[in-house]
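Given as structure tokens, the chain that follows is alone and in the form predicted alone.
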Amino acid sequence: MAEDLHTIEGTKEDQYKALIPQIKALLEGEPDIIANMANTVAALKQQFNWLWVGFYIVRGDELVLGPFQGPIACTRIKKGKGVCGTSWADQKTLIVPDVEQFPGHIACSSLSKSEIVIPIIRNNEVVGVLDVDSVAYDDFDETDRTYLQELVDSLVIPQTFAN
């Protein structure tokens, strides 16, 4: 079935409101996880334009590259490493907003410049994370933190998908 997304202009947050309910309803009722990541990433990179949207899995003690939408990405980060591995390892969002001021910062683009990643966290486990690039300095707040862990939360994680 196609869905159309109705993105809007307006404040970051008016952006997220309006953006949010209609993930939720893309997402209601369909069990499958990778597609729920995948239509999830497709959204956000369509409203906001962000240079890279995507997940990565928690494979044994690594990081596999999931759904994304963006250039060609790094397939496997190890626990600790870059951004997303220490986003996974502290299990807590990171808001860098200057990658090359992060210390052991993965460069899969060259043209990323500000980064945040979320830990999709079930059971008091790091499952995946969620991993959202831009061109631009600074470009990621609270506002961003909050709208975007309520999406990462709001993904139904069958058992069987964390390791």
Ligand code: SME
Second form
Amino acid sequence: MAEDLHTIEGTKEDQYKALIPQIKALLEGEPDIIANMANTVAALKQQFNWLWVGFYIVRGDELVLGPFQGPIACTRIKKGKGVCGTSWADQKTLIVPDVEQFPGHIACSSLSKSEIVIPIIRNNEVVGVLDVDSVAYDDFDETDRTYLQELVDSLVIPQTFAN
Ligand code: SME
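Having seen the form predicted alone, the form predicted in complex with methionine sulfoxide (SME):
Starting with the chain above, the whole complex follows.
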């Protein structure tokens, strides 16, 4: 495994292009999904320094907090609730430029101004979501959608996890 993450400056696209291969190399050969989620969010936080980046995992009819970096967060989110629960219910990525304008947004931190949530879909079912929050308004766009989607798609989810 690489000893240090090599962070770079540059455009958002440059940053993702430098970061994603490093994350893939870091995860390669490690089957434990929690360990891999933990290193994924740590690497994203180290490169982008967003307010909060983390996973929520589907457990029955709720999302339960998984590995994350940032301030403490809500532990459980019902399907259809907040940005995360809506992303799960609709099975689609949500980009929210101003969280106060999103009906039902769940404010885990008052510092969060914009948010992107990417569902992790396996066998047509959402097994979790990747959630990123920023202190800046309108901080997420199609570049984030593309590269975060690539990252989420590359995660190897064990059968027992996808319940
Ligand atoms: N804002 C999210 C809740 C999770 S926190 O942002 C970490 C939502 O509305 O679902």
